[in-house]
Structures are given as structure tokens and as C-alpha cells.
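First, one chain by itself in C-alpha cells, the form predicted alone.
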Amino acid sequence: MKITVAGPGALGCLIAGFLKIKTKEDIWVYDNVPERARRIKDGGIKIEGLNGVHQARVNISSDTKEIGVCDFILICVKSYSTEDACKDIKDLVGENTFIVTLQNGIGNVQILNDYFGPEKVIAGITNHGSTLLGAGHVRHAGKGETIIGKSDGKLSGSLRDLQNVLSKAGLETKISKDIDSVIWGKLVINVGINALTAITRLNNGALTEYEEARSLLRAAVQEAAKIVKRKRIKLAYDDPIQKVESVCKATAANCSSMLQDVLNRKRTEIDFINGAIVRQGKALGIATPVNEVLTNLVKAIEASYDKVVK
């Protein structure tokens, strides 16, 4: 199988490196920059952190007419980027291809159904963290749980293809039948991890043990199961805080993707997490004070990257 990973982050980097040095499927990365994908060519992936190093060569290039029609495309963009995705990986879409989002937050999935029709998506989430240290160099941080499945419910030769090959590149995979629940499920989530560690600055673990973070967190997550609640969906775990909380400690030397960006000064994922919230709780008619304040920060501190006091 041809498979490539769109976007060389530290989702992408992690996926296309296992995917090159444990399995024998061709394997690329697209990258929409090309000095930054000249020197992923030269210097390899590099993955450190909970099995030791490993070092991997890829293919990869910023021209879709070099890697050619693909029969999966794996895309690892942040979701703010999504739609530009689609309309450069274009190239890579033939009849048989099949597009896989793993990406954090809600809207990326109806994004590529718009692009390219449900038929085609393959949604999923991953629990796998990785911190980006340099251009193709990241860190395992922490293993987690990778799963897939289509918007409809209904399973599919593709699907076990895609769940067996990422199982044998050490990212074991289940299927589900209900994923838009899944992803809801991590979304609540990263709404209680995500922006409280990018505005105190502090790994998942430390959240739980100052009571104010602690407090904010609980109140994020609550507001969140409102809008869960209402729309009836049905969550992979009973307890929505004691889960979030659990997480924080499994997780607890890891540094968010948002707390990443915010140490990066870069965009941030805000709109598609918390300020999803935000949006679904106005349209429903449910208050999400918390949400609110915790967006307003993010985009604060985003705005302010060239003011910041050093």
C-alpha cells in the first residue's frame, strides 16, 4: 500500500516514522514546506523517548505530482489547516483512496466529507503523544489507544487494511462502529487538558495537583458533558472529570499540543477544542462561562506573542 502522512508535525513525524521502520508499505510525508521538507529528506526522522531512539528515511516532498496517488492519506495537519489540506493533497486522491483524519477537536470530519464525501473519510482519534523537538525530531511521550471508523458505522475491508497496518507499526488500533462518539469523548478531554496547560504553562500531571487548576479544569469538563448530554451522546467512559482526571495522571510528564504551540508561539487548535464548546453551547442554549474565558486567554495570549514580557 502507498500510504502518506500529511503534515510533518509531531503527530505526522511519529506516524510516518513507525510507519517506515516497522512495516514494508511505501511510505511518505507531504509537506506544504519545502526547505523544511529538504531537511526532513536529508536528516531522517528521528523518533526518542519511551522505547529508546529510532531513526528512520522517508520519502517526502511539497510536490503531490512526485508522490502520486495514494491508497491512504493520513492527515495530521492541525485542524485549522485542514481545508487547505484538501486542496493540496488533490493529487494524491484517486477512486480507491481513502482520507483518515486523526486530528484533535470536532469539524475536521465534516470538512473532509465536504472535500471529498463520506464515502472516502475515515475518521479516528489517536491517544499517542508526541512533543515536537525540531524539524522531523520528535519525542514518544506517551502510548495510548488509536481508533477508526466511518461516520455510518459500517465496516470495511479499508478499515481493517488501515487497522492493520498501524497496529504493525506499534500504534494498536480498534474500529469502532460509533466514532463520532470516540471523538467527542477525547474532545471533552483535551477541553479539560489542553488550553488550562497552555495558560499555566504546566505538563498534564501538574493540573491536578494546584485545587484552582484543578477546580477549572472540573468546571471546563462539566460544561462540556451539558452539551454531551444534550445531544445524546453516548461516551466510551461514565465519568467525564474522573476520566479527565485519570488521563492528567497517566499523562503526567507530557506537554500538551496547545502548551507546545503557546511555547512556540504559534497558532493554536483553541477554535476547534474549547471554542467548539463555546459554539455548541450557544447554539443549544447552554451557558459555557468557563470555556468562554479559557478561549479568550488562549487567543489573548496568541495575539500578544510579540508583547510578552521577558
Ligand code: PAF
Contents of the next structure:
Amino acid sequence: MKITVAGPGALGCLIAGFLKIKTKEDIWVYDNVPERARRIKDGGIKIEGLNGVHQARVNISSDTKEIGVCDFILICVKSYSTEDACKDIKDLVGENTFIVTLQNGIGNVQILNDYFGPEKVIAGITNHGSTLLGAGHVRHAGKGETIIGKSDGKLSGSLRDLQNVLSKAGLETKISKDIDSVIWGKLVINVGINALTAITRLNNGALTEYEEARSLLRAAVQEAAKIVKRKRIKLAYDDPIQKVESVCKATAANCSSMLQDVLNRKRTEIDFINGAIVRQGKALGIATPVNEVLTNLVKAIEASYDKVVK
Ligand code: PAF
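Same protein, different state: after the form predicted alone, show the form predicted in complex with pantoate.
Then the entire complex follows, led off by the chain already shown.
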């Protein structure tokens, strides 16, 4: 099988590295930044794993013609770049190609469906924690489950092939027949953790140690839970607040992806996480004041990296 990971960020490098090290498949990375692609080609991918350091030489290119048509393309870019990635990877997509998203937030599946057609799209989530330490260099910060599925709930041989290859790579993967609720379940977790860690600069575990942070986490999650209820989405867990707090504990040492973005002075995925809750709330007539404040604060932080008083 030929598999391309599009986007050598924290998750992209983790997945591409493990696929290369632990399977015999033809693994490629697509990077739209040629200079970075050259550095990763020379230096390879280095994963500071949970048990030791792993190193992998991967095929990486900014030229999609060099990569050619693939069986699976895993979109690992930030959510705000999904549309651009769709345009970039068109040479990789053939008649039997599946495009896979494990990205944070909601909205990515719709973009891929619109661009490639829902029959070619596999949606999913992963709870593996990964921190980008440099070009091609990541720390595997925590294990978690990976769940994939088709929006129409149908099972297929390709879905099982993807499940097997990801599991072989050490990313134990399940298939769900209700992938939308899995994605919403992950969204609720990101709503509680990401913006608050980015604003407070705390790691995930510390959020529950400070009562003020904890009460904001609970309020943001409660707003998201109201939307979930109104949309009649059945989450895989009964108590959203308890679930988010348990993820905080399970990933205590993690620096969330949004905090990593802020520390690296990069654009965040706020519009696809807390911002998405605000938009959904407006459409459904549900008040989301806490998510609105969190969204605006993160946007203000993003817009003012150069003006921070030292
Ligand atoms: O975005 C992240 O960092 C992760 O999705 C999660 C689960 C919040 C763990 O840090």
C-alpha cells in the first residue's frame, strides 16, 4: 500500500514515523514547504517515544508528481489549511484513493466531502499526544485511542485495511459506525482543554488543579454539551465534564496542540473548536458566552504575538 501523510507537523511526523518503522508499506510525506522537506529528507523523522528514541528515513517531497497516486492520504495539516491541502494533493488522488482526516475540530470532514466526494473520505480522531520539537522531531507525549469510520456508517475493506495498518504502526485503531458522534466527542474534549491551556499556558493536568481554571473548563464544556444534546448527538460517554477532566489527568504532562501553537507564535485552530461552538450556538439559539470569551481571547493572543510586553 502507498500511504502519504500530508503535513509534517506533530501528529503527521508521529504517524509517518511509526508507519515507516513498524510496517512494510510505501510511506511518503507531502510537505508544501520545500526547504523543510529537504531538512526532513536529510535528517529523517525522530520520535522520542514512550519507550526509547526511534528514527526513520522517510520519502518526503513537495512535488506531488514525484509521489504519485496513493491508496490512502492522511491529512495532518491544521484545520485552517485543509482547503489548501485539498488543492495541493490532487495528483495523489486516483480512482481508489481514500482521503483520511484525524484532525481536531469540526468542519474538516465537510471540506473533504465537498472536494473529493463523501465516498472517498474516511473520518476519525486520535487521542495520541504529540509535541513538535523541531523539523521532523517529535515527542510522543501520550497514548490514546484512534477511531475511524465513514460518515454513512458503512464498513468496507479499505476501512479495515486502514485500521490494520495504523494498528500495526502502534496506533491501535477501532472502527465506529457513528463517526460523527466520535468527532463531536473529541470536539467537546478540545473545547474544554485547548483554549484554556493556550490562555493560561498550563499543561493539561494543571487545568484541573486550579479551581478558577477548572470552573471555566466546566462552563465551556457545559455549553458544548447543550449543543450536542440539541443536535441529538449521542456521545460515547455519559458525563462530558467528567470525561474532559479524565482526559486532563490521562494527558497531564501534555502541552495541548493549541498551547504549542501559541508558544510557537502560530495561528491556532480556535475557529474549528471553541469558535465552532459559538457558531453552532448562534444557529441553534443557545447562549455560549464562555466559549465566546475563550475564542476572543485566543484570537487576541494570535493577533498580538509581536506586541506582547516582556
Ligand atoms: O489537541 C490536543 O492537544 C489533544 O487533542 C488533546 C486531547 C487535548 C490532548 O492534548
